[in-house]
Structure formats: structure tokens, C-alpha cells
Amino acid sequence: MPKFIIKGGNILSGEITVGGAKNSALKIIPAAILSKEPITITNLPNIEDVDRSLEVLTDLGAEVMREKDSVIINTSKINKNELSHSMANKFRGSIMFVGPMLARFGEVTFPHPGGCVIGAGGRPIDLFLDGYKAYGAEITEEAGYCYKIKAKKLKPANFFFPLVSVTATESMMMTAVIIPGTTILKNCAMEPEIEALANYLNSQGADIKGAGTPTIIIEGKDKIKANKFIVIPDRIETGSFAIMAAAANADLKITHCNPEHVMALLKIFEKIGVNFSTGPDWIQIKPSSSPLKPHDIKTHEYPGFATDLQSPYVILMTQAHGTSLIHESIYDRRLLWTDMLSQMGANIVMCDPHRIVVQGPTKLYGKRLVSPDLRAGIALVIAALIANGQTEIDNIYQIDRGYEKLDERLRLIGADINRVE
């Protein structure tokens, strides 16, 4: 298992490019099942979760031709309706295949999806199952934590999400696209990835209105076409790099991004004294002579402060002058990783599983650590970059799931980071 060896304290400067959004790529790949025509996906991130997603399609019988940051997918010859246990158990994104397969074939068997340990017990698939039932499907749970869903004929639905969920919104939206009739989804998530997916599906003959708002109305069709999809920039990577630059007081330009997608973070930057400017597709972070001010956050669904940026933001607050409260309102257990940050020298008090108090500024010191999940992993990398001494981060498979060639890109801006077996 590879790990990162990082020597902290180097001056970071230059440009770093944002890759395609993981959370967009992991939805457009299963959306390929909705049409028998081939789809070309570009700006595709070369990350673990994308690899796993394409493996699932190949196992189902699809033709997948990948080259660098693009892939051509042809699902016309899919010959099975069961997701492989060994593949689906590796990443939570496997649940996104269920809706399109159910809509196209009327039947699908799948295991409970795997993925990060965060929110264990708090990331159930009840929303998905209730949604499929609303479309008229029958669900049976078989031995081995496996589900079988089938329907003689799916019907449009009027469905209210009791909890705001990005993946459930996307799954229900994709399923309805090829179910003739009017489906109304209420209390939907509003993330940019949802709107990007809807825009593509509409360009191929779907009729989706309201994507990016709490209410989405879909006029289902018998079939849709397929063509070309460009994966939007990764807003979580954008925010992570911006926080990294601010924590290191670096002179760093973040390119190929959309600043509008991280506006909640940039508004906080204005309040705490981060020196930055923006353009149409870039964010420039400049060194500041004034100390960072503390600022409380409470994670919230888009357009609020993203839960996936909470972990990096904790690192930034360890360098702020004063006390800040971090309230994780979405996932259970997502703050437990901060115990490792305390071992590095941070002054953190755990109030309860959802809240911590950070007292800064504190010097951080290199330690031997294990990445517990994707977003805590990038936070530990940021901590190591500004820490005194050497840090070892094990289980970087979790980091590779969402950040393409992270060590290579960080070395280009001056970081002393190496990947070793």
C-alpha cells in the first residue's frame, strides 16, 4: 500500500490546475446506460472512483474505450442486470447505476454500496429505495445484504425527499428521464453537478425543468440520444487548493475552475483576511501580512458551505488567531479524524460528534498518520505541508479516489512530497 512522505515548510507558488469533478463524472458514467447510442466524456479525472465506475460498466457488457482524460462508452450490448459484489462494494458511487438500469431493463440486482467510513449508519440507501418504490418497483432484500428491484412497468412519480440528497436527486432524475409521463421531485439538492447532468440529458432529448432548484419536473420520454459531455471543474478540489494556499500563505493561482461554485468559501475568505482575487476561470491567492481571523462554519447543502470542504477548513482555522466553532451538520463521524490533527499539535476540543472548537494559531509538527477517508486525507496533506518536520500519511488509496496525481501536481508548486511503497 503506497503512502505519502511530506516534508513541511516549503514555500508554495505558481499555478495548479483543477481537474474534472469527481461528483460529476460518477453520475454521467452510469447515465450512459439511459441511451443505446455511444457517449463521449471529456475532462474525465483519472482517479480511483472513475476507474471503478468504468469497471462496473465493462462488467455489465458495455464497450469502454478510454484514452487519457476522455472515454467513449457504448452500452448497446449490456447483457446483465446485476452489479458485481466485488466491484460495487468498493465505492459508494455504484448506487448510481441502479436507477438507469431499472429504467432501461425493468430489473436490477445490487449489493449495498461501499466507500468511505464517514457516516457509517448515517449514509443509508433508504431514500433511493423509497424513490424506486414510488416509480412502481418492488424491492426484495436477499441474503448477503443484496437487493433485487423489478417492475412490470415503471410509472412517473410525485416524490418528496425527506432529506436533501445530491445522489438521490440525481438517481431519481435519471430514472425518470425514460419513464413516459410527468415526474415531480420536491426538496431536491441544488448542486452544480445536478444542473450539468440535466443540461446534458436535455440536449439529448430529455425534458427536465428546474434542475438546480428545489423542484425538478421531468417529462419522461421513450428514449433519449447520446453525444458528448464535458465534465465540469471540481469545486471541492478548487476549494481544497484555495484553502491550502491560504493556510500556507502562498502565492498560488488556481486555474480551470469556476469561482462561482465556491462562493460560500470565498465570502468567508473576505471576512478572515485571505488576500485573493478571481477571474472567469481562476482564483489567485496572494500572501497576506495580516493574521488570519477565526470564523465559525456550519456545513450545509449547496449553495452553503460544502461538507467536503470542512476537513481542509479545520486546518486553516488552526492558523487563525482566535477561536472558531466547526459544526458538521450532514455526516456523523466526520470530525473524528481531528484527533490526528491534535497529535500534530493543534488545539482542538471535541464538543460532540458534530462540533469541535479550534483555538489558533498553533504550530503543527510532522507525525505518522493514516488517512481515514478522502476529504480528511487531503486535509492531512495540507497539514503536513505547513507542519514542521516530516509527515507520513498511509492509506492514500482514499486520497487517490478523488485527487488525480496529487503528489505530482503539488511538487510542481514547490511541495516536498513523495509517494513510496
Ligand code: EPZ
Contents of the next structure:
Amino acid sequence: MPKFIIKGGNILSGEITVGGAKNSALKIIPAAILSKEPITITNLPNIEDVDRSLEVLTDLGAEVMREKDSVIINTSKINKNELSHSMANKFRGSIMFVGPMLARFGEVTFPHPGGCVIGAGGRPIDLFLDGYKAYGAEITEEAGYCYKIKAKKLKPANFFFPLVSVTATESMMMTAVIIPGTTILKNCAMEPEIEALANYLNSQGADIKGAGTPTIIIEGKDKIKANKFIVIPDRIETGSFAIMAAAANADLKITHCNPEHVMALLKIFEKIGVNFSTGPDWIQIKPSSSPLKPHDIKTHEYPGFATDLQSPYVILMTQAHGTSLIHESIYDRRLLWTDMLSQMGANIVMCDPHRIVVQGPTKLYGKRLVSPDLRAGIALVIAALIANGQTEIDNIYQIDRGYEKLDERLRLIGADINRVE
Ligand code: EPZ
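For comparison with the form predicted alone, kindly provide the form predicted together with the named molecule.
Below is the whole assembly, all chains and molecules, this chain first.
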């Protein structure tokens, strides 16, 4: 199993480029099923989850021609309506194939999706199933934790999400694009990736209004054309690198990003004394002589503080001078990784599964660790970069899922990090 070997304490400086957003690419790729014409996607991040998503498409019979950071996808020859179990249960993004397959072929069989084990009961999909039922589909549970969904004819729906869900919003929005009639979705998620998906589908002839607001209205069509899509910058990679620079008191310019998409973090940076400035597509972090101040956070749906930045933020608070409360309101298990951080010397008290109190500043010491999930993985890398001594991080597939060539990019800004097979 490959692992990272990191020696902490190096001064980090220079420039780092943000890649295309994982959580946008993982929706655009399945959306290619909605059109029979070939589509081109560029600024595609070269990460494991994108590889998995393209593998699922190829397995279904689509033609996938990939070059560096772009891919041409032709789904006209798809000849299967069952998602491969071994592929689909590796990542959460596999659920995004279900809606387009149902809309185009009227039937789809798929396993419960995989992904980070951070939610209760292995990332539920009840909102998706309720949504497909609202479109007139019938669902049967098959052996092996698998579902078959069928619909003679899908109908438009008026659906209220009882819980704000990013992928459930995206799935129902893209599915309605080729269900003739007016679909109204309420209490939708508002993440930038949802607006990017809607803009892309509208450029193909879809009629989606309200993406990025709680109410989305879709006028379904018989079919949509094809077009070229440029994946938006990854806001979570942006935030992860900004927090890394702040924690390491680095002189780092983060380029090819959109500062507007990490405003909740930047507002906190102002409060805690991080020395930063921004431009249209960059964030510059500079070393600061004043100590970091603690600041409580509660994770929230966009545009609030992103749950995906909670783990890196905890590292920052171990270096703040005082006490901070971290409230993870979205997921039930997303703070369990902090036990490993305590082993590195952090002073953390877990009040309940959703809240921890962090006391800083504390010295961190290198340890042998295992990355439990994608975002805890990047947090452990940040901890290792500022720790005394050497850290080994195992199971770095979890990090490669969302951060392209992380070790190569960090070496370029001065980090002592190596990948050992
Ligand atoms: C997306 O996951 C992202 N993944 C996650 O990023 C991100 O943490 C999350 O949105 C929240 O921002 C992708 O886009 C591929 P949710 P998603 O549905 O859509 C519950 C990363 O690190 N829920 O908004 O799965 C769920 O358990 C990943 O890049 C149901 O109960 O998250 C959670 O508590 C991690 N039933 C809450 O809703 C459902 O049917 C919000 O989850 C669906 C979700």
C-alpha cells in the first residue's frame, strides 16, 4: 500500500495551482448520459474518483477518450443498465449515474454507493429513492444491498427535499432535464457545483432556472444536445491549501481558484489574524508575526462553512492561542479522525459525535497514521507538515481520490514529502 513519508518543519513558499473541482467533475461525467451526442470536458482533475467515474461509463459501453486534463465522452452506444458493483461501491459519486440512466433507458440496477465513511449508516440514499419515486419510478431492493429502479414513463414532479442534499439536488435536477413537463424542486442545496452543472446542461439546450437558490424549476425536453464543459476550480482544494499555508505560516500564492467560493473561510481568516489578500483568481497568504486567534465554527450547507474544510480547520485551531469549538452539523462521524490528531499531541476533547473543543497552541509530533477518509487525509498531511519529526500516512488512496499529485505539488513549495510504494 503506498504511503506518504513527511518530515515536518520546512518553510513553505511559492505558488500552487488549484485543479478542477472533484465534486463538479463527478456530476458532469454521468450527465453525459443525458445526451446521445459526444461531449468534451476540460480542466478535469487527474484523481482517483474521476478515474473510477470514467471506468463506470466505459463499463456501461460508452466511448471515453482521455487526454491529459480533458476527455471526450460518447454515450450513444451504451448497452447496459446495471452499474458494476465492484466499481460503483468505491465512491459516492457512482450514485450520480442512476438518475441519467433512469431518464434515458427507463431502468437501472445499482449497488449502494461507496465513498468516505463519514455519515451515519454508510451515507444514506433515501432522498434519491424518494425523488425517483416522485418521478414515477418503482424501486425494488435486490440481494447484495442493491437496487433496481424501473419506470414505464417518468413524469415531472413537485418535490420538497426534507433535508438539504448536494448530490440528491444534482441527481433530481439532471434527471428532470429530459422528463418533458415542469419539475419544481424545493429546499435544494446551493453549492457552486450545482450552478455549474445547470449552466452546462442549459448550454446543451436544457431549461433549468434557479440553480444556486433553494428552488429550482426545470422545463424538461425530449432530448438535449452536446457541448464543451470547463470544470470550475476546486473550492475545497483551495480552502485546504489556504489553511495549510496559514497553519505553516507560509508565503504561498494559490492560483486558478475562485476566492468567492471560500468566503466563509476567508471571513474567519480575517477574525483569527491570517495575513492574506485576494485577486480575481488567486489568494496570497503571507507569514504573520501575530499569534493566531481561536474561532468557533459550525459547518453548514453552502454558502456556510464547508464540512469538507472542517478537518483541515481543526489543524489550524491546534495552533491558535486559546480554545475553539468545532461543531460538525452535517455528518455524524466526521470528527472521529481527531483521535489520531490527539496521538500527535493535539489537545482535543470530544464533547459528543458532533462537537470537539480544541485547546491551542500545541506542538504536534510525527506519528504513523492511516488516512480514514479524503478530507481527514489532507488534514493529517497538514499536521505532518507542521509537526516535529517524521510522519507516515498510510492508505493514501483516500487522499489521491481528491488531490492530484499532492506530494509532487507540495515538494514544489518546499515540503519534505515523499510517496513510498
Ligand atoms: C456531497 O456529498 C459531497 N460529495 C461531499 O464531499 C460533501 O461533504 C457533501 O456534499 C456536503 O457538502 C460529492 O459531491 C460527491 P449531502 P453528499 O447529501 O451529496 C444526508 C468530499 O470530501 N443524506 O449533501 O453525499 C447525509 O448523510 C465529499 O469531497 C441523507 O440522509 O452529501 C448528510 O448527513 C465528502 N439521505 C446530509 O444529508 C440522502 O439520501 C448532507 O449530505 C442523502 C444525504
